Structure formats: C-alpha cells, structure tokens
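Presented below, as structure tokens, is a lone chain in the form predicted on its own.
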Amino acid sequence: MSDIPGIVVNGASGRMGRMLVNLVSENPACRLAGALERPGHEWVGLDVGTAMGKPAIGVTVTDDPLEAMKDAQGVIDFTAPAATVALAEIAAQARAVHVIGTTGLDEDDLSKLEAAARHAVIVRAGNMSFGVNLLTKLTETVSKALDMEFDIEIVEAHHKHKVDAPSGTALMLGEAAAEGRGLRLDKVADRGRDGITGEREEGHIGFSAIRGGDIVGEHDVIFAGPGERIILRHVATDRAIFGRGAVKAALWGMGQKPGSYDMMDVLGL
C-alpha cells in the first residue's frame, strides 16, 4: 500500500466522473485507487485511462464498490441520490472520507447519510468551488444586514442535461438567505412560479431555473429592494473548479473525526 493517500471515483464515465480521474491522477498529493461504474456498464473490466480513450494508467473500471475501496482513504461521489446512499454505507465501513456533490437528496437520503457520519467522515455540499461557497458565506451576511424590505430572489441557469431544479448550489444560498434572517428555508421558499400567483409574500425568498446549452453554472442572488438592487453573481466557466474542490475536500477530511460536513469547514469559513 502505497503512503499517497488513495481516492476512489465514483461514476467515472460521467462529465465530472472523467474530470476528477484526471485531477486525482495529476495531484501529486494524492493517487488513484479505484474507478466505479454501475453493473454493466461497457467500461466495467478496462482500464479507465483506456476507456476514456487516453494511455491505459493502471485502474481498472470495477461495479464492486468492495474492490474499489479496498487500499482507498477516500471516495469522490458526483453521481445520482441511490447510488451515493449505497456507497456512503460501504465508505462508513472502510472508514474512508466520502465527498458527495450529489445533488436531489430528499430528507430519508440524508438521515441515512448522517447515520454513516457516525462511523466516517462525509463532506457534502452543493457545490464544490471556492467561489461559491464564499458567495454563500456573503449571502448570509447580507441577509442579516437588509430587513424585510429587501426581496430575495435566487436566478440559476445549468446545462441542458441537468436533471434537477433548483440546483443543489440555489437551494445552498436559499439556505443561507434564510439563516440569515433566522427563517427555515422550507417556510418560505416559492419555486417555479407560475400563472395567476398573486402579490409576493414578504419574507419569502425566490427561485427561478434556466436549462439550456452547455452552460456550466450561473448563480445570481438578488436582493431587490425600494429603490435599489443588490446582486451577488457567481459564473462558472470551467466545470474543473468543482473537481478541485472535491478532491482539497477529500484531503482535508482524512484528518478529521467521523462527522459531517461541508465546504465551509474545509474552506475555515
């Protein structure tokens, strides 16, 4: 066993799946252990840099999450809410960090995600970049200054492909607009309006979703208020700041106690 810590991908045909094989195997500080696709899946049984169409590099593509995680202290997770359930579980009994940017996990995902916290570390959060969660912490502050007055409305736009809404990134800064006026987010939030809806109701914070193109990742909260206007604005044109992200978050987690938590931590915000 190697003393570079190992880092498993899982999903690793996806468009993040193949990024973050790319950025564990050039990261000098850590190496890749393991490669996951689902059962029967064409690259199940080659070797991931082959199958994406590059040198082989020594990791073969396997479906047993047991293999994978065999010699891992680590496990990056962009996939789908079943699929991340399943493997938080086996990452708990491997004691290896799980690093989920899986978005649309309802509340029983998320209880079963907390009970594997007690046993390992899992750092999750609707995005990844840096960015991002600086905006989230700005959100925050500016929601406590403003008073009710201010309107707060959340305007995201993704990629064509993207099969949530609103994106787990918009449901992150609704959260933090909310904390910062000391509200539950559930409370308040209006999504998708549409036809005869009436007057806003004040307090309530908006959410408004843009599918098109291959857009990576726009975020504007909006503070809209008599007279004047606050936007905090986030734009994403390289879907790699993720990856970065995730792969900093899995580092930093191997030297914390079983818990979870989020960009934030890692990032000391």
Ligand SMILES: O=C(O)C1=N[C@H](C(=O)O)CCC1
Second form
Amino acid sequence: MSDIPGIVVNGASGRMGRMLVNLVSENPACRLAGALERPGHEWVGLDVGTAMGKPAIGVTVTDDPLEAMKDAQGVIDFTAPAATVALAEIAAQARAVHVIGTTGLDEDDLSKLEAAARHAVIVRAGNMSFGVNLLTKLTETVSKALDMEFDIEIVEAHHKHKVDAPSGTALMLGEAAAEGRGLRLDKVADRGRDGITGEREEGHIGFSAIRGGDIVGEHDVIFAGPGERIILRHVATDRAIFGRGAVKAALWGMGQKPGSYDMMDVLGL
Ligand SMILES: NC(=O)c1ccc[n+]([C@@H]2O[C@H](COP(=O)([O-])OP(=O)(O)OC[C@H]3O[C@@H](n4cnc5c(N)ncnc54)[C@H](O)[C@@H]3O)[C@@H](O)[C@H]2O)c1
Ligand SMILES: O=C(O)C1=N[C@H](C(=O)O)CCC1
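Form predicted on its own already given; the form predicted in complex with the ligand follows:
Okay, now the whole complex, with that chain kicking things off.
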C-alpha cells in the first residue's frame, strides 16, 4: 500500500483511456493503480504499457472492476453509457471516487448515477476542460443579459468516430443558455431539423452537429439578434485538456462527501 492516491483508468485502450494512462502515470500526485477494459478485449491480461507499444509499467489490464480497484481511491471513466452505469455501483462499493467523462447518458442512466452518488463521490461533466467550463459560465451570463430577440444556436464539430450527438459539451452549453433565461432545456431544445420545419420558434435553442476526420472538439454558441450576432467559441486541439481535468477531479473528489459533483465544483467556477 502507498500513501500516494491510486487511480484506475476504465476503457484503458480508448482514445481518452490511453491519454489518461499516460497522464496518471506521469503525475507525481497520483499513481496508476489499475487499468480496466471490457471483457474479451485483446488488452486484458497484458501490461498496459506494453499494450500501448511502450515499456512495461507494472499494471496488468483486467476486466474485473473490483480487482482493479482493490488498491485505488479513484477511477476515471471515459467509456460508454452502459459500462459507466455498471461501474458506478461497483465504485461506490469500493468507496472510490468515480470521475465520469462518458457522454450520451439518458435519463434512466442519470437516475442510476444519482442513486450511486448517495454512497460515493461522483464527478461528472460532458467536458472536463477548464476552457469549456469557463465558456459554460459565459454562456449563462450572455444568455441572461440578452432578450428573446436573440436566437441561440449551438454548433459542434467532432471526429468521425464519435457515436453520440449532440455532444455532451453542446448539451452542457445548452443547459447553461436555458438556465440564463430561467427555462428548462428539454422544453426548448431543437435537436434535429430536416425538411419543412416551419419558422424557428422564439426562445428555442438549436443544436447542429458536424462529424468528420480527426476534429478533437469545437463548439460555437451563437446569439443571433436583429442586426448583430455574438459568437462564443471553444476549440480543443489536444485531448489532454480533458484528461488533465479528469485527473484534477479525481484528486479533488477524494476530499469530498458522497454526492454528485461537476467540473464547476472542482474548478470553483
Ligand atoms: N467529458 C469529456 O471531457 C470528454 C472528453 C472526451 C471524450 N469524452 C467521452 O468519453 C467517451 C469515450 O471517448 P473515446 O473517444 O475515448 O472513445 P473510445 O471508443 O476511443 O474508447 C472507449 C473505450 O471504452 C471501452 N469500453 C467499452 N465498454 C467497456 C466496459 N464495459 N468496460 C471497460 N471498458 C469499456 C472500449 O473498449 C474503449 O477502449 C465518449 O462518451 C466521449 O464522448 C468525454
Ligand atoms: O471526442 C469526444 O467524444 C468528445 N466528447 C465530449 C463531448 O461529447 O462533448 C467532449 C469533447 C470530446
């Protein structure tokens, strides 16, 4: 046992998982305590360093979450909704902070995460970067300042492998824009325009998604009014911004009481 907090990476072979294995291993404030993958994955049983084509780092990839978390205080999870919901219960049993970057969660998934957060710390955000969380604050402020003559549209772009839309970030920004107007996003979201849609409804918040190539993540919040437009933009050029936020969240979460938290709590925004 070590005094340095141990962090497990779930989905270790994924785009974010590989990034996180590196970030956790290289950070002197924590140590890589485990690497998890789905049952049947070719990395299970291999040293995670070797599996990534690098020198061995002494951590074997497992498909058993309890085994992975036996010497850990936190788990960082950028995987898929079903995997994240299943892990939440096990992380709570293991008293490990569960940092969730997974997007595409539905209402049912979210209520299961709320249940797990009664016994454990969960930190979840559709985007873990400082820049996007600051943009979210700015979006709420601008939305509050403008009247309904300004139409709000959120345009996001991501790589061709992304499976969910709108992105978790776009939904975070949409929630903030709705909040600024004292509205609930689910009542005013326009998520899929096609064909004869009719004129835009005042007060609605529109979403558009671009998918292609290796775009890391780009988000515009457009406030289109009569005779002028305000555009707030964030462009991610390196996935490390999400990974660094997640590691920060795991270390922060280790000092908190059980409950549901987000990156605004972690960053004090
Ligand atoms: N919140 C953020 O800041 C942020 C940033 C980037 C990506 N994401 C989200 O993170 C998720 C993953 O993104 P990615 O680009 O790394 O995807 P990816 O497809 O490259 O990786 C997903 C990984 O999860 C693994 N996995 C699936 N089921 C599993 C299970 N039951 N147990 C363990 N591992 C399992 C897969 O094998 C794969 O390695 C997506 O939902 C994405 O939208 C969020
Ligand atoms: O690559 C992804 O997938 C990303 N997902 C998050 C989202 O859905 O907003 C954050 C940006 C990258």
